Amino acid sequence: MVVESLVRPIIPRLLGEKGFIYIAKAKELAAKGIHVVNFGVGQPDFRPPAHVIEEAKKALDEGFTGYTEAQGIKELREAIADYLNERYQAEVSPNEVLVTTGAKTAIFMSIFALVSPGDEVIVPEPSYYAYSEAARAGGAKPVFVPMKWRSGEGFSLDLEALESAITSKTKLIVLNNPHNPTGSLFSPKEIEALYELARRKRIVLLVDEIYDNYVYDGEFRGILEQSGWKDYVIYVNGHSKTFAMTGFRLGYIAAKKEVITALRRLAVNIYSCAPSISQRAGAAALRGPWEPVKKMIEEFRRRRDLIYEELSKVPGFEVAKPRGAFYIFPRIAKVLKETGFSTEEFSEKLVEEKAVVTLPGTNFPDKAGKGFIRISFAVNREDIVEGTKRIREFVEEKLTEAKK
């Protein structure tokens, strides 16, 4: 009783990661013999380079397995700013990164770092959920404003809404581009218009770039190359998605040497330092070779153009071409007005009935999302027509059922 009662309320509250909901009802069904089709997977279908690999084996090989310094080893941020250095001009020194254990948690300890209670982070929604818990964890209040969506194109960035939702108690904006859930890329212009309203109301960016090399069409404008950005930005990457390195959990920050330093002291008493095995397997990773990821890629450029003909092929299905990352974010109003579903009960029913796993919009908060579906394209080409199909059969069902 006496424990349970000393849990931080806003604990309980914080959401978490509703996918997993439909992946252990997935499980359910593969344990049974059935052939899932998980869409809901938000991580390459890949190995990670073999050059990577064999770096991690030489650093167990050669002992190299004990704690390392809390910023990270020297090899690895030397790395990470060659690697902004040479593609944005980032101008960023090895001392101005911090390497963490995953993106996730660069994510939380920024937002930790700069709110106190009552402080305000605006969060352009739908969106990625660790952002607003993250704010919540610290007592802040996420304010979610809206993105544009038009049929046909996707969604892009409000920003007269964004600049309305700016009080006094804004502490800082969530930047995520290339975007999950919705696949977006923000033009050039979007991301300067945005930078000089952080500028002009002197407020801080959070930016994610996780999926930065996840570029299909179109200009992608790094927050990097905005001039005097380290003024106003904190910037989170990882080797995640880029170099299908999930399970290594590797990730950073860059910023002024000021903020690094303060992270830094987080980072001792959070987890005091990145796995030393993983950050030795990091810096191979950068250094290249590169071309295993380009292959990858155009691997993932060809899986988008199959998911969206097939998707375009669904009765009710709005669906944008996704320009970045690796999901497709199709409205599916149109087959809720219909059939009468929610947003969550589509999705509950799909997995159910046809073994394929979505999630729904309504699991990247707050309300923008609802009459949407995220999914995720890091599947082979096969099941990404055997599913599709299945969606296709599903809809015209019920729709069926519908009218009856």
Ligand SMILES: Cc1ncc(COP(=O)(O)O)c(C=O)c1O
Contents of the next structure:
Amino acid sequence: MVVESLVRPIIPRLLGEKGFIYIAKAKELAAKGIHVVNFGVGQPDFRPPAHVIEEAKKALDEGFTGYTEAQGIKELREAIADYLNERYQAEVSPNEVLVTTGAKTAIFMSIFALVSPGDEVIVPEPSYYAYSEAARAGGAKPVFVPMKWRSGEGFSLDLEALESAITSKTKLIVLNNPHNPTGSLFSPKEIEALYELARRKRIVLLVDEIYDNYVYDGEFRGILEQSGWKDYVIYVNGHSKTFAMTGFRLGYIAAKKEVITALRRLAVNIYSCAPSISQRAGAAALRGPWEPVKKMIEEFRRRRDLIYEELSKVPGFEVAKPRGAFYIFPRIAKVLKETGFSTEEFSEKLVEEKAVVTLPGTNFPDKAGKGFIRISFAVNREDIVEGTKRIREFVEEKLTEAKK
Ligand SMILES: Cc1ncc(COP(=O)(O)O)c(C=O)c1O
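Which structure goes with the form predicted together with this ligand, now that we have seen the form predicted on its own?
Every component of the complex follows; first up is the chain already shown.
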């Protein structure tokens, strides 16, 4: 057999969902009847709003089950443009929107379309892994720039370091706001400074705002509020997080019409169109009512407050209160130093001994997450109380053992 020899060497080297390793362990424990607290999840534990489900059913009943326009149905592109224009005065027209099969496809296609082999893509780190992997798949080099961390404050952009990382090969800088995995919400000042840097250096920003409705404190400055953004920004968003629609696989790109035309060509060649039923449901989602989303976010705010309070009691943990997304990213370096565990060992032993799933910061995806763990609070409050209690017990036990 020679077929395997044809697989491009980069492909087996791309990162996957490393989180699944821990989830497999958790499943083993659950099969033994142990109650597992899964802080590894990256999706809301809510159902989509009722009117979204109704619209999906209606689309099915009406036989709206064929291919659609590759760019996405007009109804959905109009709803997306209206949403962005109302919220950000973005001046987006429906023909500047491309509907994709999830935000991940949007990220992959945008990066793949814009970089050539040898180019560089700057990724502030820690980071969701999809950006660097899309760059690598396209033959470009991800250049990780560590963010700044301050006790009590968490992570912020290091604008000087970002500027220093720019070379003649730099094509894109990635911005994810609110931020996975750190829960940071970058300040309007940071956003404006980054945008100015991109303009000055004539570099495009790939901006992923998929958590734009998960904002708890502080001001969220959408990139589409920047005047002239169309020359410098490829904007990615989607329905997965806001409407708890991960399995519908619905995302979108907003960009200058010429870019959308090129990306549409790519879309036709890859997936023809996003699922027809999901598109109808997605249009209904954006049209509202938004009350179910607001209620869900209020619940996430309560969870955020609870998890912050509980994790602050864990000895050796340095915790910043997340201002966005649904992740908290404590620094556990002091515990690692005392116990001799690596970041990965901490998460492994925690799942083995206490049936609590967390993700090591080193999953995100290079070095800057070393000494941190990501804890998702897309779980109910009972599990937050139980899971954080187990984490505290685990750390106390390990610190006591280390002192012996
Ligand atoms: C920052 C970020 N962007 C994109 C995605 C992917 O979203 P989708 O499920 O719509 O592909 C995720 C999912 O975890 C994410 O955290």
